[in-house]
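This document starts with one chain, in the form predicted on its own, laid out as structure tokens.
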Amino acid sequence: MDNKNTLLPANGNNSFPLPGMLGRRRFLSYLGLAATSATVIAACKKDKDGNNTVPPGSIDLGTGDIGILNYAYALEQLEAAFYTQVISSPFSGMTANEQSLLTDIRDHEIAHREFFKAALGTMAIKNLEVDFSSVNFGSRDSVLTTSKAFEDLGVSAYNGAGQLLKDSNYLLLAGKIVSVEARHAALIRDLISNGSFADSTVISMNGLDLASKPADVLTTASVFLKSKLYAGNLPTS
């Protein structure tokens, strides 16, 4: 199936099996997940050793489990980063409608960010740089196309990672977090051209979402990141 959203990697694919803001502890009880900060923080201590050299200048997200937290929490810190900036100079002609939607989107992101660099702790990788440079802020063309983009990326990442983790309690937050994504991209289709939340670009003819492997997800989001991410010590199978 060829793929023609610019954002997604081309090889994504379906070979995987499918499994206002909010504070921190307002977020892991609307997860329905307390008690799994806890359980990322203990798995923290367990999973410090990677096999293979960080290159100089890059940000290594880590070994196992913690790897694909930070993987997953990376993304969220750019999409956050991406929302935050489209609320903060809304494009030309921004509907109330569209920048309430938008605003709950951000809200959303920012919540999942923040779950992550809260559950992580110390084991969090630091900050990102984001560069947003390819996209005109201005233009709802351009921050709408950019959006679709994003979340179609964010679900088909959500998708490859599933199978990468070991313990149930993180898939089970992967799968709640991956079908609010999903419902961003619904959205932001429909805003873009209603009727079409969901076509071939994205669903396969056996109804489901893409999923694509890490590497790809980060070749992609490379584009939007001054920061280096090293993705040589996450699972791959």
Contents of the next structure:
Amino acid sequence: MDNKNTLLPANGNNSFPLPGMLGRRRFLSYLGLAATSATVIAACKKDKDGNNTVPPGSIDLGTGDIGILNYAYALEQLEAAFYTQVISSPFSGMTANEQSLLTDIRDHEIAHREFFKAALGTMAIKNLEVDFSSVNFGSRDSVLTTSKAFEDLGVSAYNGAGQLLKDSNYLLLAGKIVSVEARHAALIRDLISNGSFADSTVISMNGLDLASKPADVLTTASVFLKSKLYAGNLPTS
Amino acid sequence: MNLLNIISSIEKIDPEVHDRLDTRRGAMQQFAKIGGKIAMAAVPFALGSMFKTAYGQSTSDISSVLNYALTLEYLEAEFYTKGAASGIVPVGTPAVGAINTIRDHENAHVAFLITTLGSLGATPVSKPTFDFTAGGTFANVFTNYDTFLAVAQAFEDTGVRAYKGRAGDLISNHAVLTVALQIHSVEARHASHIRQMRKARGANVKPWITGNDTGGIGSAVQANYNGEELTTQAGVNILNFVSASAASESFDEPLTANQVLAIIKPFIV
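Could you please show the structure of the form predicted together with the partner chain, as a counterpart to the form predicted on its own just displayed?
To see the whole picture, the full complex is given below, headed by that same chain.
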């Protein structure tokens, strides 16, 4: 795969790995200051493009539609890494049926991850480092509880991000993926407790599924990530 | 034809017409410049295209999508309401709770869409008269449990594709788009569970759609699944990463309104 080719227009980001840092250096150079990092944060909240400065060590998801696609790519990286681990070290008592279904889900999440990576090309964020220390992969209960959390989170993330996209082609792609995540969520919930596929913990009285903002989704996801994501440049409306 | 009279007439209905057209000021000036030169016959066409741009996704476009969704929800709500009341769902099994849950969601969607249409000042379409046997194709839909579940699967999978196909038409209205997405994923959860119910009764089917496979239902619902076999997304060949089955399963595909209306036509009297 040639990931230097991008299939997406450069309409929300640039290929520089840390655009925020570039802006900060230029700003400091202009002022001729040797500032402490605290001063930098206080004095320089925007870079030359008007973007918020990325905290040192964080990965900027970017702006506009590209930022939202990178946000989705980050979640897919997390899910793919999780199911890869689930299949490589199956929990005790995993049935053949469970193994088959969880292998399918792993492959779907890998397909999503690799799709975003290829489509974003040079605008893609880097590979994230995950932290699954809170998960006991030997325990069915621990694995399925985590899986349920990831799938419901993914559904709510895509549902909440749809309105942040400007390009209807990207909206359609997100729509193609979110319903597959919802199929996963329902299946995992039924494996935990048959009939809980769409219970009142996720579906409102009006029959509506969850929809969450990126900031809320990333707060939940950050527990499972060593890498720090910065969502401050994502669109908010 | 007097352009100012037309705009003045629209203003009576839509006080914001000047704001809408103001963003098209360049087009207006262009129009004024060429107005004297082009043949009068071409004026209505030029006007129509100008207003279409200014009103890109008007309330009437949004409400037509919502009425389309309402028609599908009427279909599903009545299907599960009748199915739950028919006694076909095995008493004392988890299926009763599952079918009742889905029934309640579909009825909630109907009520919510009617409320939403009302809040937009639009008139909700009335409920069609349904024939769930589809003219005899599923003659035993309320007397044979497997037929009932097969029709349920087709409805749910098609509902998912239908919402997906119209999401782009709602992109200008964030609130309505989000609601549509929130219904869309509920339909996908339903589809997943119905498929598991069919699998438990011996059908060769997974919670997700493999290729354009009907899950053993057959040619009567093939149109509901055609197009799902896609393995290239936005120019990216998904076969580079996973098997053909997984590549098609990992992305659900949309259907156009015309495709969906053709699919549900046999169910409407």
